[in-house]
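Starting off, we have a lone chain in the form predicted alone, written out as structure tokens.
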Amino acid sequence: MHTTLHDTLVSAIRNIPDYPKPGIMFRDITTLLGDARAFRRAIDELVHPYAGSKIDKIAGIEARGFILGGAMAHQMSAGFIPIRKKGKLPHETVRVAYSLEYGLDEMEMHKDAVAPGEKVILVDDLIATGGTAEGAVKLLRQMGAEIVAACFVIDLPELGGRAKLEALDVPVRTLVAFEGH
């Protein structure tokens, strides 16, 4: 029996109620990453629309975006840019503040990670309120990157992150959506 992409991915994602706090349903992709078939299907599906396009770099947001982004970069013969929490990168960096549920945090990338005009796809495991992804878009654009798309395995549409990125003229690709948060 052939399973749909949606069914394969949804059944591979672990749902953890009341984490990190009561009322939150945490969508854990570590189980998807540990399932070779589901992991491969997710990566194939994330890169498929861009096959044949010239993509220079994949930018992954720490930490699960590193795993997805590394696999995507390999498959697309592109370079990889780690976007990290403040203070983790050893060389000269550029930094941006972004909004979290409660307050602000900062993320950074190396100044020499992207050249002006390079075509970049941004990737992370999940888009919720979009604060982190929006910060990453601003950081990449500040360095002259052309953002082709932002890709996520999971969308939580009620939290509005996708709309926030689309308002910045960033096409968004997600593979599965879950109701609620």
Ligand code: AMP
Given for the second form:
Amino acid sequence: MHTTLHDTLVSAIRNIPDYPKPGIMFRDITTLLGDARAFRRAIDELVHPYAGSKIDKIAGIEARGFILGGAMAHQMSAGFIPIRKKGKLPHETVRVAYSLEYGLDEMEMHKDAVAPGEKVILVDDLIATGGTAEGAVKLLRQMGAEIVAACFVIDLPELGGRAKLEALDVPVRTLVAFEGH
Ligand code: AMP
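With the form predicted alone done, generate the form predicted together with adenosine monophosphate in the same format.
All chains and molecules follow, beginning with the one already shown.
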């Protein structure tokens, strides 16, 4: 029987209740990454809409966005930009504060990672409140990037992240959605 992409991805994602704290259902993509067919299908689906368009760079959010973004960049013949937690990048950076569930953190990108006008796709494994992705959008736009889309394997629509990015005029693409937190 032919398995749909949706079923392939959903069954490859591991659900861990009450991690990292009570009430959170952690959506673990390490099982998806370890499943050659599911990993390939996820990457194929993420890059598919942009076949034939010139994308200069994929920007991945530490750490799971690096894995997905590296594979996407290779397939699209694009460059890769790491967006990292503060203090990890060795050269001159731009920094932005972003909201977490409790409090703030900061993320950074190298100042010379993107040139004005370059077309960039942002990627992470999952969008929840959208605070992390919003911070990444601010960094990229500050350096003049044109954000073509933000892509995620998993959407948690009840947390409103997609709506937050769309309000910033960032087209959002997600592959599967789960209810709840
Ligand atoms: P947010 O900034 O609220 O959109 O949170 C997104 C970031 O937190 C991503 O980097 C996700 O990897 C991580 N994250 C948030 N909620 C979950 C969850 N339920 N399962 C796995 N990762 C999560």
